[in-house]
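This document starts with one chain, in the form predicted alone, laid out as structure tokens.
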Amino acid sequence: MTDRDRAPGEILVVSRQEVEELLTPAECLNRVLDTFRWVGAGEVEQTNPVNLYVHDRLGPEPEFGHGVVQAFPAMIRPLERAAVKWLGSYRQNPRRGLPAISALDLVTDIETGMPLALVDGTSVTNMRTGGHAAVGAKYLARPDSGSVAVIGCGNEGRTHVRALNELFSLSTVVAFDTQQGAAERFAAEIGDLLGVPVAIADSVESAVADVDIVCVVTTAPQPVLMEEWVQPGTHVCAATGFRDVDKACATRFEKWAVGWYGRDLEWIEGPEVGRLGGLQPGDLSAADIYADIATELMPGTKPGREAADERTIMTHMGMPALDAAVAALVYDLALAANAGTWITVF
């Protein structure tokens, strides 16, 4: 079926498999990075998350995690299309056998107001958070870097890792995770994936201690990346905030990048303050930024790395329009691929 053969409430439907066999890093790179200048153009309608607080985040933690229930809305001009990401988070959610963050993405034609598919939005989030941290190290890593230390070696870990291998010419990965099994097996997958060595730190520390770039992508809720830690010219990609990494990276580095201002500064001085992104009220505010991706670095208004010896930092807590656009890319490819299943919903 073609996208004009649809009846009205026809949707396709698209598995967690198949955006992974559809979705590659490098189509998905391609997607944020458009993503970021359509933003920064004013080509984009978002609003930030709509977050519904199953607890209260400023009490102590339950059993499986302070449970957010989250929906992310975004009109996307230049694709004509509209989507809303509808995401549940529990931190320790692995503990009862269920992952941490699960997500669907509904996607929708702005022309009539149709829905279109319905994707796995789990795997869209996984790709596309990978690719806003490759989109930050492009402006604020060394153009030479080839060495990648990943703290956190869930699929995030995975994602990150090979979306920058889409930008560098990597030659060493170092893995760390508090679970020596899961370092192995990113160890093995992500070697035979890359035909790069991995190498498993023994501490966060060691991990860092010699290489370009550092992943963080934990579900710590507090620091286990330090600032002292991080040697100089190193880029860090922090995919919580400062939730898993040292508040005093922002204002000890050199550079401290968000990915839009529009959705960051809610999470840096705004609502979100002591429910995301680690901060608490006061921390850290919008004068300790040095630059956002979409309207500063990428259009060239200020410089990204302008010495090799600088530490550099990118947060971003991912924006609506970042889902919205991959997963009308996954729709695209599945279309192209005749793949995905086919439901009628009214």
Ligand SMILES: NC(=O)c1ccc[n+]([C@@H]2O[C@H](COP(=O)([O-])OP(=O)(O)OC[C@H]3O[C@@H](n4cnc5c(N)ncnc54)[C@H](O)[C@@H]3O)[C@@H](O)[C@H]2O)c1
The other form holds:
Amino acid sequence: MTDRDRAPGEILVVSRQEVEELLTPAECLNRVLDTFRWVGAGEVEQTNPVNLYVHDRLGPEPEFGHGVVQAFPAMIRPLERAAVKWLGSYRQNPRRGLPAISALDLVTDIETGMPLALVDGTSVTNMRTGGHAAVGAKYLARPDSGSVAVIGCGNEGRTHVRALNELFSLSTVVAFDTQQGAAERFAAEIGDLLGVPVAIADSVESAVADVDIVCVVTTAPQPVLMEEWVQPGTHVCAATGFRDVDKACATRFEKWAVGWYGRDLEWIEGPEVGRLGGLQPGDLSAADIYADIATELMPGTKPGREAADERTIMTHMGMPALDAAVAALVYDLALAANAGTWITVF
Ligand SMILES: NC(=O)c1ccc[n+]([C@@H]2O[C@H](COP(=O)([O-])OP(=O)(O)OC[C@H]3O[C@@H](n4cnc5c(N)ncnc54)[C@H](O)[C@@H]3O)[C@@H](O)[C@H]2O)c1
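Now the other one: the form predicted together with this ligand, given that the block above is the form predicted alone.
Next comes the full complex, and the chain you just saw is listed first.
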């Protein structure tokens, strides 16, 4: 079936396995780069995530974690698509045999308003997050970067290193995880996939001692990467907004960049402070940020890396436009591959 010959209430359901088969790191990275450009050029309408806090995030953590359900809506005019990610996040869910994060992306045609697809949003989130980390590294890491340390060998560890491999000629990966089995599985899988040696470190400090890029992608509730361990010339990709990275990296490194001020100020000095991410009120402010990707580094109004010995860090908490634009890409890829399952909802 093509986009045009379906009945109005038919939508394409694309499963996690299908997303993982259809969406390559290269195509995802290109879509993420385009999305930052569209956001910077004002061609995207998006709100910040609507956060529905199930539990009092400022109180003690309940047995299965502070629950939050979130909506991430965005309209991407150049794609003629809108989408919303509907996300549930309960950090301690694995203790009852459920994933910590689960998400669905609903994709809509903006010309007609018709729903088009329901896509597994967890795999899209994993891929776009690796993508935006790589975009940060494009502007801030040394162009000759060849070695990456991955702290936290889960889903994001995998997508981060695969996305970075699209931009840099990687020759070494160093992995660290508090779960030895997770590090071993990561090393075997990524070593095979990228054809590079993956060493397993016995501490975060030793993992980051001699690498060009550090990815911190853990579920740790407190900092595991300390500022004084990061060597001159290193770039840090931080996925959790200083929950697992020492906030001194923001002020003592030469450059701290965010993805897009419109999204990231929410968790730095806005309503998400103390609730999502690790920052508490007054820890950091907009004045500590060097630049954002969407409106400064990408358009070139501020330079990215300027010296080989600069220490740099990029944090971005994920804007709805990224989920929408990548989910729309998955829909197009699924149509082209005749993949997915059509269902009739009305
Ligand atoms: N910025 C964004 O837009 C964005 C998007 C998605 C996920 N995230 C964040 O990325 C993080 C990783 O997500 P994921 O899906 O890969 O999770 P995951 O559960 O697949 O992997 C996390 C890994 O971190 C490891 N870990 C936990 N504590 C550690 C420690 N102290 N030191 C080293 N390793 C440790 C775990 O053992 C696990 O292997 C989460 O905190 C998540 O909230 C951010």
